[in-house]
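We begin with a single chain expressed as structure tokens, specifically the form predicted alone.
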Amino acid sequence: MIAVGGGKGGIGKSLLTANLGVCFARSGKRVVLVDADLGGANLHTCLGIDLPAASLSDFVQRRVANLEDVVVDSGIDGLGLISGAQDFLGSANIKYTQKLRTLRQIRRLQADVILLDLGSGTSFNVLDFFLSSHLGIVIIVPEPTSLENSYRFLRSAFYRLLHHRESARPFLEIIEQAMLPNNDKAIRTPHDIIRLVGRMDPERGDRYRAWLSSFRPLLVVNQVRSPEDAELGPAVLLACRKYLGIELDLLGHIDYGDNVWQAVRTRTVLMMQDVESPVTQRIWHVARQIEKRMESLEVAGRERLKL
């Protein structure tokens, strides 16, 4: 399971998810794309197909019993799609039991690679799907709002991870305070919460520090127009390490190209339409970098959030 998020809308999550799916399918893997953004489902558009009749929300609301029954053919060999059609999964009101059932069924899909296209924002649903995946990709674009949202997304994801793993009430209350933007404990970064918890319980502080060390999302810089934009990736890695204590793994950047919006406008698959362009070559590079991480996971394994 690979989740593609980033906190902000309009940064290319769906387009990248769809085209990475094409790369993996053309490499001989069985791939299923899951549109987990039911409030703004558009993966089908990126694949050039009509909105399927059955969707993930049908499964969540038990109109369909088996998630495999809502997988539709994308028209590309080896690539299936589970579409999102209604504003349901993106809602903060989805029940915890519904989330568990959905995650269990996603994990059981007959596929080598499952790509989750997450919605924008930092709702618990978005964060839990991100944390429950083997690999979590954060996409940013060279804009101040995207950077702010990505830092908020990463910080919130780590706090959510702590909340799931902590069981003692006093420390849960601290974590819940940390998740508030202007909390009265002056917790602004993971460093702050680890420092506070460490003063109360040194052993627990060490445990939090180890969890932070093992929390290593992947980063992709999208819509790069200049050499300066391309340097954003390393700069974000340094900033996250210094201010958040979070180590990111940079997969690369993807250039801005007119062929991207042309593919969206004409409802054609970018990777099938323009295989030699700089944009598609960059996407292939990112896909190969992900495959390397997948191979490492098969050897070493990675602890994911087990909801």
Ligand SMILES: Nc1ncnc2c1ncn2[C@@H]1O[C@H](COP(=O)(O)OP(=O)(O)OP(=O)(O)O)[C@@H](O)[C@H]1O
Second form
Amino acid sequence: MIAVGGGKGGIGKSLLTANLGVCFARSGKRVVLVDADLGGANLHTCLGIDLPAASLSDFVQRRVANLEDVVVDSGIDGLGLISGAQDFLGSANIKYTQKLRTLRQIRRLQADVILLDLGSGTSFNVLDFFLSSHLGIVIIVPEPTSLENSYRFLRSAFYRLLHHRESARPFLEIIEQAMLPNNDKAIRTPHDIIRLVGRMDPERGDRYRAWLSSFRPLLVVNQVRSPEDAELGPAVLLACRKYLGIELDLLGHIDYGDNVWQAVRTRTVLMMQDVESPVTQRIWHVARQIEKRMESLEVAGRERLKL
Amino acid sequence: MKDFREQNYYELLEVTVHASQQEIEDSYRQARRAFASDSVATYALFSPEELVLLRRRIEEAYRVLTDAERRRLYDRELSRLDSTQWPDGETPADTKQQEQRADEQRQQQEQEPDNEDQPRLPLVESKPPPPADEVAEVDPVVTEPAEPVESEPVESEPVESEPVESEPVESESAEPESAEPKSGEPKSGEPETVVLESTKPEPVGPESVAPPAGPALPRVEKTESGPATDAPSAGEAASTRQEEQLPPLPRIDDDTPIDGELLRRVRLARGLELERIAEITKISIYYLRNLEIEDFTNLPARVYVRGYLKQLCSILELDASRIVDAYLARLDAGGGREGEG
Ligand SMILES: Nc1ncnc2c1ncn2[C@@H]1O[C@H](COP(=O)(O)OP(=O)(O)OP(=O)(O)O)[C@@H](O)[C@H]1O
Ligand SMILES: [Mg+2]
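Got the form predicted alone; any chance of the form predicted in complex with this ligand too?
Let us now look at the entire complex, which starts with that chain.
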């Protein structure tokens, strides 16, 4: 189970989800794409198909008991789609119990790879889908706004993780404080929380620190237009490590290509049409990197939030 | 990973104490680029003041570490400060002898590019860091006091604002002056509970009372505390099914090698995932894994490993007196992955 997120809208989450899905399917895996963007589901468009009749809504609204029953054929061999929910538009808030039920059933889908296309923002739903996945991909594009959102996303995701794992009131309060942008405890980074908690309870501080070091989201830089843009990945890794203490794992970058939006416009999937372009090559590279991470997951379980 | 204000020069540049001149150069150049004032990567992350401070520290680190004599003095100071920081009593002062070994390690790491979990600073990360206060007061490389949080009486003493540049050794008398133990602070009355899987309702209401420290053994099944909506089906049932198909418990007699593989096999026979053990013991899954694959170079100091092994034995229902020392002997013999590679 792999989540694709990144905080900001319009950075290529859906596009990458669809194209990675094609890569995995082409490597002979059974793939299901899940449009978990509860606000603006459009993954089907990236696959060049019409809005399917069955969707996640049917499951969430309990019209269908089994999530497996809303998996539709994407038209590409080995690639199934659970189309996004259309009818709770704007309400990115499905109930907590619904979320648990959905997550449980997603995890149980008959597939080798499940890719979740997350919505933008840092709502608890988005964060929980991200944290529940075995691998979480964060996409950035070389723009300040994208970085701002991604850093916020990463920070929020880690705080949310702490919040799930913590159960003692005073510490929960600290974490909740940290989640507020201008909190009066002046908590700006995970380091600040760890320091604060470590003073009250050193062992707990150590535990938090261990959680921080095992929190390893993957990073993809999309829409790269220049050699400088391509260097952004390593720089972000460094900055994130230094400032947030979060160690990202860089999968690679994807060039900006006119063929990308052209494919969307002509309702085709890039990876199916264009096998030679730089963008396609890059996406293949990212897919292979992910496969490697999946293999090491099989060897040794990765920490994952179980809701 | 520490806050950059608390990092020593090696940590700042993210190099090992054995780093060559070239590695330091490379690392420095990369850091300069990433933290340049026009770098997009730091946008919305560092405040301008923090960036200035960080750049200054990186410059400092570079100047000291690329000057053989100053580096030697700095190393001496570091190892004097805290010899436990260096595994096996190995201190950066031994750099010369170690260089060859470090090279070998590097080569090996290059051959294993997939070993993504390698921490960049194993030497430092392996040690549970001392409380932040202590660091701030004892570590001479800290140039700015860690920001006082809340109203605790921290560092009323003026802290040197300029980095100790030339002779770090001179600060010999830097005694932990105001190192008052924070004994006044009562440990919070929270009972330390072992919560294996917490399912909390979304709106954080008054915390439901966590179960009292449960049995240390992991067979506790997940209980859905929230209003469960699903009838338990395939997934839940799976754990029961798995139990029936567990591999047999390996026999341990006098000539059974006590190694990581044995730990792994016992764990599998007990039907435990690493992440489950990590949850229960709070030992980092990274270390648990390294114990099993015998990646001895990426384990914390021996004394911690011993503690881990004991915890592990208790969970795996193994006789600690047989396992712990035998495994440590193996570790001392320096076998493991490194030896085989
Ligand atoms: N590498 C690229 N080169 C050119 N165009 C791209 C590239 N990546 C994405 N785009 C374009 O950016 C637009 C947004 O992409 P996409 O819908 O995948 O973003 P998203 O992150 O899913 O957005 P949202 O949060 O709104 O769902 C698309 O029209 C796509 O064609
Ligand atoms: Mg989208």
